[in-house]
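One chain follows as structure tokens, the form predicted alone.
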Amino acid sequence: MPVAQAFRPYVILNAAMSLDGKIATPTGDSRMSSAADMRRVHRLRASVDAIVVGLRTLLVDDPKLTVKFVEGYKPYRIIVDSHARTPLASYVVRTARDVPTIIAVTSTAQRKRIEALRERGVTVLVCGKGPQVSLTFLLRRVRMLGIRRMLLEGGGTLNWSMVSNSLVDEISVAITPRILGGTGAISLVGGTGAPRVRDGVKLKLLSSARYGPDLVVRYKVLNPGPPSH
């Protein structure tokens, strides 16, 4: 059933992933897209109020979240760390006095931690106090902030999070033309999944183009809670 959300941010989910829907191979190598297909995800970096991803993405990749190809755009950079577990050495938490930097943890993190991360120019937002950041919090504080556009550049638990809460509005995926296989391999959602067919999140295709060797689909996901306008 859709989260009745007045007011958050519009949210893309942007991914790269194999013909069988891998987003990483089991041993975590994610660099999928041809070099034209990354031109494109950097215009849409570029078209957006912030990026947002989990922390296993975080603590493989150590991603940059910035914008390459198109000057003077530092869109926000969003971290879902439930408990405060982004190492101060990585490259967010180093750039976060040039970047604005979010981190959303719950009231269980640590509160050595939350100031380690404070002093070093991040802003800790405390998004419920359950195991988990309550994402439909963490979207009400950001817009809050004036993010109105989102990208989501999550794993495949994140991504199911936030798709099944039903705070996803448009999916932009680049498949490229591999077959990676692996039990083991992260597809671009996991969690618990649909039980049926039927119950699965319902799409809409709007537009399909080749970028490079990869082929790109992007869908507006259907009953979504209502962003903000």
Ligand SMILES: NC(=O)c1ccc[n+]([C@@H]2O[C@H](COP(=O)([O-])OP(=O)(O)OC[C@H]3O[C@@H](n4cnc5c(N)ncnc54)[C@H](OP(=O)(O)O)[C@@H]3O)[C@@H](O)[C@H]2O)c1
Contents of the next structure:
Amino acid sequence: MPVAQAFRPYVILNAAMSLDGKIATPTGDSRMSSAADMRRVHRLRASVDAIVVGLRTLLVDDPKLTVKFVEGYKPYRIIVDSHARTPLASYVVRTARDVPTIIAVTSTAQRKRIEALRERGVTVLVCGKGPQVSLTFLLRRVRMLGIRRMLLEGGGTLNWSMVSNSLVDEISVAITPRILGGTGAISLVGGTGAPRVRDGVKLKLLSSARYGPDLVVRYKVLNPGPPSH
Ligand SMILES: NC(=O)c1ccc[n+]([C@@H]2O[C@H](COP(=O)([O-])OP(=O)(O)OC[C@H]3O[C@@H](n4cnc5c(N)ncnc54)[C@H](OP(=O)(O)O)[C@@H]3O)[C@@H](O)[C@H]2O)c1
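Next block: the form predicted together with the named molecule, after the form predicted alone:
Whole complex next, starting from this chain.
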């Protein structure tokens, strides 16, 4: 077990996907949750200390990553963005003084970009020297900021990095009754994948329930690195 995993938040991956496992169409359209499922997602957001997404989700969706329908909750928003490319005009940067916002970068990010983000109220965390953000480092840092429970909201590339590094404890997926297809369309997890079925990440079904037309399945990840509470 990697040492860094001994001290990190409990991580829940949540996504909406089509029956064929896509979380977006080939053109990047990802609005597939029903109204009933959206309410579930916002209750879930209200139960965590932080919501984390990858840079491409930010660039494609310009998400708010805030809590609706439940009053008084402002979890941190965390963007995983190695080179500090998050646009200054993005919603999360424009509202960083109202909602706590972290952008995780590496030491390769331009100093000028980091300063511009900080001037707008963003907390920039330098997480490693590599080409991409060190996720174990990031999780250790945010746990030290008091983040105990974190919601991972994709996309597929970040989901794979988190799952394959044993950094996810629980997964909930809303299956929307559509088939989207598209070889290049983003799936729930991307990455290099498991070579054999027996190498895949093992899950245990916790529950299944209908939310309007969607079926929400919740799984526990077996043998993740132990979180610290
Ligand atoms: N249906 C849903 O529930 C749902 C939810 C979320 C997203 N989506 C969709 O998913 C699509 C985006 O997914 P995506 O797979 O293209 O991108 P993504 O996972 O959102 O972002 C990936 C990017 O994160 C950055 N990153 C930095 N460090 C990383 C690390 N250690 N591991 C992985 N990524 C790291 C990389 O960019 P740098 O190298 O520049 O840092 C990487 O290209 C969008 O179309 C969005 O709408 C759907």
